[in-house]
Structure formats: structure tokens, C-alpha cells
There are 2 protein chains.
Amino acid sequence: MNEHKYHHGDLKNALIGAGVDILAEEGLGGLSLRKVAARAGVSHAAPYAHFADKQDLIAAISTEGYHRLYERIEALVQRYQGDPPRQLIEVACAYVEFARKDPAHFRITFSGVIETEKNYPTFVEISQKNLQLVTQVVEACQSAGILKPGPADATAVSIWSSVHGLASLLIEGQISHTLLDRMSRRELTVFLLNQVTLVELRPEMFPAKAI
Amino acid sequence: MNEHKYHHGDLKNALIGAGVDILAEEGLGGLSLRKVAARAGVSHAAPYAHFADKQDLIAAISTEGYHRLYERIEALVQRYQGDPPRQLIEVACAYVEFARKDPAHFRITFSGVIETEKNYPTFVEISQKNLQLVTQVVEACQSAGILKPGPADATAVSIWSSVHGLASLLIEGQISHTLLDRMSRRELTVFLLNQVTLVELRPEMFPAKAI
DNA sequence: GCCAAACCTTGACAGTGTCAAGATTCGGCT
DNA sequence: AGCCGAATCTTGACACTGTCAAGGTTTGGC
């Protein structure tokens, strides 16, 4: 309806859904502000009224990755309340997932695109919460016995390193072909969990739809 | 001496050179192929010389990264040689170093900014011996019984993941301080690997001079 | 109904990857 | 020795990029 305004009347998040766009389009080389503007419908300067410089953007694309995946995770951390190695195990294949389907997304969400030196508060918030549910996941398997006992805030961050991982290097094309040919991605992703953890390998864990 | 040369010699080479010397000092962003011709010492077209684009130079590069990083891993498996976790501890922790102390030419090796279309074959080869080293030493481990017994293709890619996973969240700032206050980079790796492994711990695994 | 602020456009600039055309040098052949 | 094709490098140009300044358009509040 809005078709031939002046003002777009919420370009921001338009420019950011159209950088998503972009992203699962064309990757990361094909991202730039004015071809966002131009799918936006808005002139190649626009962005600069909502943004500061191209960084800004990358950050609310980043972030919105960070949502995107934490809604997911905190779904399947409900679902599977009360069963704490099958909500460790679907909260990794949902990360993994999460790689494959958008890798360019979810690089640019991870891959240091985001420089130190400026700070989003935003990323950095959606960033803490995503690792205190994996914390919450971690400290209840490790009161169901299948991980060892220890900090429970650094044994979030080895798992998910662990999980990052294999996320990361699935998508670089660095997992040679004769091993992805014997296992699935979900089958890597809970051996790896089983190599970790001390989770007992259950059927339910492999349904027939694998990732 | 070959200051005033019209042919440069070597140039490839030290195109390569120059291209890592940029992303030490600016990083990715700060990349650009006319940057490294003139750091190089010629004209902005010469790199077509030797480099089909920018794509291929990156390529380049990243190959030189895994080269380096090959050779640490190879000179720490020789000297750790009989001492199987030993070598496992020393590689991961070789691996995080190379991460933190040129955390761009990391980022390229691995990040992806290879696209999946075109092949490299040298690129593949030394990732390949990459793989294959850590897959030895993962050997050695799962015979001394520090390792769960299974697939040893599998139970490496595990491993690689999981210092992967933690090499690329600290250089990203993933990690956060509280953690990293009270945990040096060397003790995280190593409480990864006694997460993952079932590494003793033993003094003479953290020298003095920590990561 | 007016005005300042928010929003968007236009135009410009330096820097980028890339290619075509030409200059320079090297290596091998006679 | 001298020539010639191939390898190497330069110059010039093009489209595209991020960014900024100046100005036009619309909105919301008084």
C-alpha cells in the first residue's frame, strides 16, 4: 500500500530484511548498501538515516541472525523440558542447521564481520542470553550425570566451541566427502556430542528426517 | 638489489607476502589488491599477472596460512612424540595461538572467503594434511585409552571442531570476560580437551608461560 | 497552520576489482 | 650474436562501492 511514499515508514527493519535477503541470495560479496537500498525501494544515501556507515548494518543483520537462532533454540529447550541430553542434542542440530540453511547469515553473524572496537549493546545482549540458555541446558545435563561436573559456564563454552566447530567447518566445505557420505549431518553432529558428553544414544535422537 | 627491475622475480610470492603483512596490520577490511601491488612495488594491474582475481590471491594466502600452521602442528607432534595427549594438548593449543596472534589471517584461512565453486587444489592438499596429522594423533590417544574408541576420521573431525569452534569465538570476542579473567586461553583449550577427551591433567601441562 | 525535526534524494568524490592495449624484458632457437 | 614469441609489467579506462554534503519532502507537535 505504501507503494509511492516519501517516507517508507520502517525502512530500518526494511533494509535489514533485505540485507538478509541479499545474504542467502548472492553471500557475503554480494552485500552492499546501495543494492540493499535498491531492493528497499529507497535511494543508494537512504541507509544513512538509520545507519551509521555499512558496519552498523552488518551489526542489525548480525544481530537479527542471533535472534533468528535463538527463537529456535529456546523453542526446542521448551519442548524437551525435562529431557536434558535430548534438548543438548537438538539445540546443536538447530545451530547446525541454522549454518547450513543460511551459511551466509550465520558467517556474518559469527565471523568477526562485527569489529572490536565499536560495541553493539544489542548483539551483546542477544549474544549473552543465547549463551545462558546453552548454560542452563549444560548445568542440567550436568545434574542428570552426562556431563562431568565442573564450572558450568566454561563447560557451556566447550560445548559450544564443539558445536561452532563443526557448524563452521561443515560450511567451509572442510569436512571431506568420504566421511559426510557415511554420516549425516545430525549423525556427525551427535557423535560429536557423544564424543563430548556422556549421552546415551537413543533411537528418537535419529528421526527419518535427518539434517 | 632488484630495486629498479621492470621483472620483478618473484613476484607471486611476494604479492602472498604482502597480502599477509596487510591483514596483520588492517585486517580483511583493509585488503585490496591495489594495497598489496603497492606494497609490493608495482603497478595495480601487475597481481593479473599471476592471479586470476582477487578470489585466487585470497586463495593464495589462506594456503600460506595452512602451511604455517602445518608446520607448528608437524614440529610439536615430533617433539611430543610417545606422549600422545601431550601432543593432543599441544596441537590444540598451537592452534588457538595461531588464531590469537594473527586473528585476520585466521579468519581467511577458514572463514570461508574461499567460495565453494572453484577448487584449489593446493588449498585442499594442505588442509588434507592437516586433517591427516590430527587424525594420527588422535589415534595415538584412543590406543593409550584417552579417547573413546570409534571411527578415527570421525572422532578427529570431533576434536578439529571443537578447538576450531573455541579458536574462532575468542578472536570474535565471543567469549566472555568473566570467563577469560578467571581462565587463561591455555587453560580453557585444555579444560576443552578434558571435556572432550579423557586427558589427565598433569602439571607439566601448563608452563609458566601461558597463552 | 506553521516549524523544527525526521526522513529521503541528488550529486559528487575517492577507492575498488577488472579488463584491454601496449610497453618491457626474458628465454630459447637459429 | 640476434631475433621472436612468451612472460611480465604499465597505463588507461569502466562500472561499482562506501561515504558525505546539500537540499528537497513529509511528519508531528504546538
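Positions refer to the first chain, counted from 1. Definition used throughout: the rigid core is the maximal C-alpha set that superposes within 1.5 Å between two forms. The structure displayed is predicted, hence computed values, not measured ones. First, how it differs from the form predicted alone.
The Cα shift for residue 145 between the two forms, taken after rigid core superposition, is smaller than 2 angstroms. Relative to the superposed rigid core, residue 190 undergoes a CA displacement smaller than 2 Å between the two forms.
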Given for the second form:
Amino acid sequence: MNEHKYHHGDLKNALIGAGVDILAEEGLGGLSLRKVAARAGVSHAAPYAHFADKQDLIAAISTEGYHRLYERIEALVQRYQGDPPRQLIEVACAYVEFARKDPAHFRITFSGVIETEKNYPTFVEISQKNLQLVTQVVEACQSAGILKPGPADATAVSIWSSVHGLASLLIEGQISHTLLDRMSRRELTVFLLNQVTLVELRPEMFPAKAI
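Pass me the form predicted alone as well; I've looked at the form predicted together with a further copy of the same chain already.
Next comes a single chain, given without company.
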């Protein structure tokens, strides 16, 4: 495919998509602008219209990952407005499902391989927006007596860290099949949240629904 066939903006998205595919197959070490160009079916020079180097591409992939996550959790927060425990469960489960459905994108988004974040203000902005949204959910849960009082941002980071750990263990196949045969991903996520909540959250109280 020739880059001239792409509509405005489509080439950049196609290159990001090609980058994610390569990451899934070869890992970070296999990623290069030349390979991305070949995968997207454009000339070797085409990516340089959008990315100065590999770091630029990684930042773009990570930024897109954060955007996808933000859109998903924002929709869930809005859908369950006024129901803080449900917001907490659904946001946590959405994070785990993002990792499960798109592990390569998940890994690079949270890889920390961007060398100089200040050079990528869009990345910094969307990553902070995600944290702010999670912090809002935490504040609502604290007000409702679901989580103990304390700095909401620090509590958000603590919960995010725990959920991230669970998601990473799942996609790396590090959780026993014996446990996975007994508990679903959703049940595991709720069990994890119950380690920090002041009231018990039970999966059957909050059945999964498509959005």
C-alpha cells in the first residue's frame, strides 16, 4: 500500500497499529521505524513525517493506549454515576480487560521506556487524566464509606498498582490454573479490591454488563 492512499491522519494511526502488531510478535527489541513502515505498506521514509525516531513512535503508542483506557473508564464512571462501589469494580475490571485483550499495547503503554517524558506533553497529559479519573472514583468511594479516609491521589496510586500487578500476572501466565479454574478474572479483581475496602464487595452484587 502506498502512503498516498491514506486519508489525512490515517497514516499515523496505521503506523501506530503496525507498531503494536510488531510489539506483540517480536517485543520492544524488534520495533523499528523501518519495520513499521514495511508492516504498514509504505516507504521507509514515510514514518519520519510523523515520528522523529523510535522514541517518538513508542510515545505515540503509549499515548494511544492511555487514550483507549481513558475513554473506556470515563464511559463506565459516567454510566454508574452515583454508584461508587460499582464504579470502582468496573474501572478495575476494565483495566484488567484492557491488558487481556491487547497485552502488547498494555505492556508498552505502562513500560516506562519513554526516556524523557517532558518531551511528550500529550503523553503526560493523558496519563495524568487517567490518574485524575481514578482519583475521582476513590474520592467518591471515600465519601460513601467504601474506602478509608486519606490522600485520595495516594490511595488511587495504591489501588492502581495492585490492579496493574494482577493484570500483569494474568497476561504473563503467572497465576495458577487451579485458581483460575475456581475464580474468574472479575472475581479475582473484586477479591483484590476487598483487601482495601471497608465493606465487602461481592461479584454477584455487580454482574458484568456490556457497555
